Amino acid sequence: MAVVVKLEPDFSEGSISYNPDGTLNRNETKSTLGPHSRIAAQAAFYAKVKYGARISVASMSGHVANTALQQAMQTCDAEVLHLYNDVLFAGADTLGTAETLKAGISKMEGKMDIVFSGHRASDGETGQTGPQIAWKLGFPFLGHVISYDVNLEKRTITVKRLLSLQGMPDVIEEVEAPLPVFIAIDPSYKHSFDTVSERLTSEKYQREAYERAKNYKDRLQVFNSEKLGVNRGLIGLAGSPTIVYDVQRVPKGKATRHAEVLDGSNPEHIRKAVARMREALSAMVTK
């Protein structure tokens, strides 16, 4: 199986840097592996404790030395990390990525049986990106997955995706599918390992994962445009009938919160502390 994986913004470093017209300097952004996209990889590394899966992490990034890659090996323990790294795939939008990870995809050994992706990246928002690559790879598409499971004799995969519809309770749908298939992963996904047998292989499988995260760039293969083998009218820029109108700037929330640090080995800010919590909780009860 394969994981699209993104290298995002670390938008809790509080340190986003921006260009002249207003978008993302990415090269002065601290960046980090999307939490979506650390989700997707959770949920791969379910399928090889459970089904002995052999997974792919694939990523399109200008940085050579994609650290989110290295995490997400840390987080499913995977055994092949592709980068797609050209100046071609500059300004893509998501049908010009999609195009990419859909040729480097194709560049994996082996058929992939599923791909999986997060639900959004924290700096597009789109959600369109994983869609684009199962249309474009002609994956079935399932969407919002909140759990799974694989009959490896029949060759399906039975899904449960949660629904969520504005002003209706929300909806838990079963669905099953041949393989191939592409999924996105719900944000809400949480997997557990019900068996001794299965807790072991987790834990066995973590420590393999740290261990190959500290040499990630062993495994690690870079494709750019003429390895991929894309029609560069398909990708980057090129390959981008978005048109971005206008980019501005989110405004800075104001702080609503005072801080205060106290230092614990100090007996009056330990009575300070005391004194407060007592305050707030005599003004939590009810008379």
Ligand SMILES: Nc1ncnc2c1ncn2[C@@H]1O[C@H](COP(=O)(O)O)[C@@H](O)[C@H]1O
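What you are looking at is a predicted structure, and each value in this text was computed from that prediction instead of being measured. Positions refer to the first chain, counted from 1. Whichever C-alpha set is largest while still superposing within 1.5 Å between the two forms counts as the rigid core. Compared with the form predicted together with the ligand:
- Core-superposed comparison between the two forms: the CA of Ala238 stays below a 2 Å shift.
- Leu262 is among the residues whose C-alpha shifts by 2 Å or more between the two forms once the rigid core is aligned.
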Contents of the next structure:
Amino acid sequence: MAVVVKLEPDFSEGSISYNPDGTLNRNETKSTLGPHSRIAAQAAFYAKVKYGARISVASMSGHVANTALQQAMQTCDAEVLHLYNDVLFAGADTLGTAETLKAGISKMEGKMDIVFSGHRASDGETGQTGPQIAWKLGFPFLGHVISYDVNLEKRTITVKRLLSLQGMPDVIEEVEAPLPVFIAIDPSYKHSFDTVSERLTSEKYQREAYERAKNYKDRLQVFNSEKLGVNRGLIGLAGSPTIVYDVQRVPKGKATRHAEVLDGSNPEHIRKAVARMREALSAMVTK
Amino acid sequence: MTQEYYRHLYVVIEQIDGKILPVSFEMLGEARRLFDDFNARYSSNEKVVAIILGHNIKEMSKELIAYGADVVVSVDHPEVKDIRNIIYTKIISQISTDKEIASKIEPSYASEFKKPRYMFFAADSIGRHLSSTVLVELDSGLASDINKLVIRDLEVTHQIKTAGKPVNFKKTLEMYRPDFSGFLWTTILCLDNRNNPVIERDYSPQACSIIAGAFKPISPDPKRIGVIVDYVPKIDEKDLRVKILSRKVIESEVDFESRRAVVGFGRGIKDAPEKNIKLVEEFAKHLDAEIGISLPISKNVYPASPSISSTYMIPARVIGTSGRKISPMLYVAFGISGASQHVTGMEDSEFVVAVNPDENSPIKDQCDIFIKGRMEDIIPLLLEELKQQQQVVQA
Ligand SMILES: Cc1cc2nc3c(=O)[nH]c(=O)nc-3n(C[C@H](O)[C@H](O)[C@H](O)COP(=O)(O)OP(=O)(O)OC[C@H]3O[C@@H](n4cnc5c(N)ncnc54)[C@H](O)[C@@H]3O)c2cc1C
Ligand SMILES: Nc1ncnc2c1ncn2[C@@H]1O[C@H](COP(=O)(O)O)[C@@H](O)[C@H]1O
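Okay, that's the form predicted on its own, but what's the structure of the form predicted together with the ligand?
Okay, now the whole complex, with that chain kicking things off.
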């Protein structure tokens, strides 16, 4: 099985830096294994403990993505790390990215039964990459997965998916699919190891992962476009239908209300604010 | 490369158990506005085509026409009763390239027709992934989470697309996408490669997924006239290999609907997350209010005790386009800047109070009372005052 992970800005406290206008300062913000990617790696670890799966991790990025791969290895005790690094990969939109990652996954040793991705990249990205890799691989795609179990004899997977749609109550859908599949892990994914032996196995692999991640370079394989054997017309800028044409500030929305500005340090103003709030609430009763 | 291979705007409708989701009507509304203008400007007669899949959905086609569709392609079949990615992707792709359907949409161009010119999906749990796979199948580009659209002729110079030379791209869809901060708009274009002969590739449709709540539907007109095409899909057994075993509605533990007041908090908690959330909690208790949050809070980036973070820093509490739309009598926003995605979720509140030290925060234009100050200072004062005023009533 394989996990695709992404290096993203580190949104944890202290690492993130904003420009004065409130936008993300990408130069000063540190990078790390994306939180969604981390959850995907955790989900893969479940299969390692439960079913003895062999895990490979892949990322398409510059060399700095080493750190993300190392962190992913520590999370899921991966056997192999793939880094796809080439100037020709750069500037890809999701279609171009998916082509590279598909090629990489196809190059992995052994047959892939499950491929995991994160729900979306957390720097406000698209969530499109996972399903696009899946379609290119010819695997069924299951998104919003919050838990899963594999039936090794039947070679099937059953997953629970969390669907939230505008104006509807959330739905949990239980789905069965034959392997191989591609699943994108929902942020609310959780698993627990129920038996003593699972817990012991989990601890053992965690120790192993810790040691392995120290020497992650031993297991790191770097591929350029030639080594991956990808068609240059399908990757990077050349293989990307979409371009970013312009970036501008969103004009301030029209004021929909006219605010009365109160000064929080003035007790009279606080009294007024509370009175107005209570008024607003009592309007309901008479309505 | 004549433009006429690619025609019309196809809108992929979502319905669950016979109910069309609001975002579908919103997309049709925007499609209608864009195409009335498009046809007038380019003296053409291209259509807004709605695609709907489901079982026992005959009635819905008329509704879609009332909401702005010129043509509805309807697939009524037991195998597409519930939404499943593979079979939906295959059928939508079939419809998008089918010449017979094209001939019913616009007979004069049917023989040339290859693919839609533009395509809309919803940016939700279904459409996000469906759009991704359909656009791989159709081999074209896709922008996600769009909230503004413009069609125009554009001169573009691009290293790859035009080999550095200016090229005029006609009828280009500018797709505006708010970034993570909510304050930057990225315009995304889907353009053919015109740097012949290196990598000539046509990219149609120009497609995007659209944020729920971003556009307004048109007011429905039951007398609007349109064409309904019943499409019988070609179904391959192996495309049905994913089986839905069960679907369960989950009652959210978060109840925005029956409460009169909602109290929201955002990144303004940052200086003392745990302490500030406890203040918000107490304030909400006194107003009998439900607690909501801005999207970044749900990402668990602020240190807080497990009980606080598992109760409050959760997706179910997010207010906005990625979460819930609320309409309480009173909404109080602590430390929320008022990004457009958040505002979409709370703008229907009757009365809005914001507490924020920064008078330039956009929330100021979205509230009735703006209390200037830091939440850690203001909430205790509000609490004290609230207790006093409530006591007076009881006495
Ligand atoms: C596709 C997409 C979908 C999105 N969907 C949503 C959504 O559904 N809901 C949502 O909320 N966001 C959504 N966002 C994110 C949105 O763009 C904003 O980033 C987010 O709403 C900002 O959250 P915030 O107001 O908490 O933080 P910020 O923008 O960082 O604002 C914090 C505010 O706190 C104030 N402050 C600072 N210190 C204090 C203090 N001591 N006391 C009080 N106030 C203080 C600051 O002045 C500032 O105004 C989405 C983004 C994208 C790209
Ligand atoms: N360059 C990349 N390398 C590896 N995985 C990626 C890359 N881009 C996206 N992904 C995966 O796809 C998910 C969704 O990303 P996105 O489509 O960018 O929102 C991420 O959580 C990752 O699992």
